[in-house]
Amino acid sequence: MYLPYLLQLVSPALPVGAYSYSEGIETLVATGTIASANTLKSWLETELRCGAIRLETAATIRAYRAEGNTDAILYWNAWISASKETEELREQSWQMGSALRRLLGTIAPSLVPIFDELGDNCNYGIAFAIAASHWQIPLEVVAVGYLHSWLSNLVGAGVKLIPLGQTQGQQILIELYPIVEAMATELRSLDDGDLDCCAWGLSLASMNHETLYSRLFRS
């Protein structure tokens, strides 16, 4: 019985604060780079195929596979932290990871020792992987679930910022599901030497976010 646990991990009701982050989309809307459903979809598709979420999901997969190997989990946690190119993106990952860590410490107390090893700077992907492994959620759906959670959160941000209708947001999700499935499959078989991405657009959007005249989101 793993499906309810997966649904809980990817639910918008999970109290990790994901709704407060746009990962640069707020900057891109402010500059007119993203101004419609089509441009939002194009940005998200590019990020799924080539962006930082590719690396983050790959590291999450490796942390899942490292169950019981504390040194490996610590390594991939540090690796994700090092891959975050801006302070906002790094703080987002740590804040969401810490929130999930606190939640899991209460509902799954046996995980407290590994989270104590990770300390305060536990990345969200690592906490997600530890929870998924603990609940024996199959890796193939863990990867899909992680990407879907990321995608649905950013579509929600786009719906608020552009703004778009809810129906348009749902259509974007449906049209990008084949990409989510394909990337989840690819990343499960990716060698460590092939961990790469092209994230300069996200990095620039993130760096400029803190100087926006007004902001609804934290990144």
Second form
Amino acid sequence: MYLPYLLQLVSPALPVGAYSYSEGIETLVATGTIASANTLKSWLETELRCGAIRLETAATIRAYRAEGNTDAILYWNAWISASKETEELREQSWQMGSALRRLLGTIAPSLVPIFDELGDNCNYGIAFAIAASHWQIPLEVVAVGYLHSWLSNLVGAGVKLIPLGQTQGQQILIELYPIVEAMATELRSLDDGDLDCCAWGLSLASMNHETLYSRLFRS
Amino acid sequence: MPTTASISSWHGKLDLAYENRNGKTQLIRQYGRSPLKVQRSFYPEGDSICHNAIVHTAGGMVGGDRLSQTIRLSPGSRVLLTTTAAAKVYGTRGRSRLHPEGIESQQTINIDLAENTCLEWLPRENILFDGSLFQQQMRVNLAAGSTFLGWEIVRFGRTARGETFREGEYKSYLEVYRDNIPVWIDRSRIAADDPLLNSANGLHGQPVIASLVYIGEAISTELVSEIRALSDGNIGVTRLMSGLLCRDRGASTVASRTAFVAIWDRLRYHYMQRSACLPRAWAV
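Return one more block: the form predicted together with the partner chain, after the form predicted on its own shown previously.
All chains and molecules follow, beginning with the one already shown.
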């Protein structure tokens, strides 16, 4: 039985504070780059295909496969920290990771030793991978679940910021599912040597978020 | 690699090793194989910092070219490296009947920085001709107390001639490790046939991208604000775990470099208590 665990892990009710992060979308809405359902969808589609979420998900998959190998988990955790383009994106990953780590310490106490090894700067993807592997959730749905929770959170940020109707947000999600599925498959078979992306737009939007005059979101 | 490509392609190599001898940083070993070589050392700011310029004698890279560089700094040495000219990468896709897809031009750079060293890696820009395929792998290993500052400035297409980058691919990996732990991983890939050249996620229609990275000591938020003010907020600036990252996306390599020189100058006060000393090779 893995499905209830998966649903718990990807639920927006998981208390990790995902809703407070927009990953640059707040800046892009403020500058008018994202101003409609179409521009939001196009931004998210290109991020899925070519953006930094590829690297984060690929490293999460590697941490899942490293089950029991502490050195490998620590390496991929350091790798995610080092590949975060900006301070806000890195802090986001660490804060969400810490929240999930605290939660798992209570609801899955056998994971405490590995989280102690990881220390304070535990990335969200790594905590997610450790939980998924602990509950024996199959990798193919772990990858889809991880991308889906990332996507639905950012659609939510866009709906709030642009603003869009809730139905438009749900429509964007549905339309991007084929890409979520395709990327989850591609990232599972990607070699370590081919982990790359283009994060220029995300990086600049996130850097400029640090100095945005009025902010609802923390990234 | 196909033999047809290797006949006319370069396998250039450059190995440089530096040592601090009684307070003077000296290039103690050098090996160059065409088309790479290094010009003689300059000391425009005293003995402790050795300035060198790397020359690519063939003028540019064609498909199938492979260049590899190894740079080692022994404890206490400080080096500024640049290149004498922009690195041109010529078009390869659709240029040959035997290899219509084209063949990559590859550059590998391995840098080892021992304790208490500093390397400033300030090459001229890369110009990617339409149809070029460029791959660069750069790895920097840092020991305790060492500092790395480097930049990369890239132009997609010879825009002054109205050329755009309609075909080809640019792939550049920069990986910085301290004591075998990754501290900065930047793996960029931009292909002409994905939407990135024009989309906001990528270049947003601009032909030039540039990034500057400093890895050394942690940087204060006050210094970040000062550095942002240097470019009136036009350049993205953020802190890394122990350093700083700047990204630029624009129309001109000269504008990017000018802005980066100002940032480098400010950072140099922070890590070396000196102002920037422009490499002599740029004046030519």
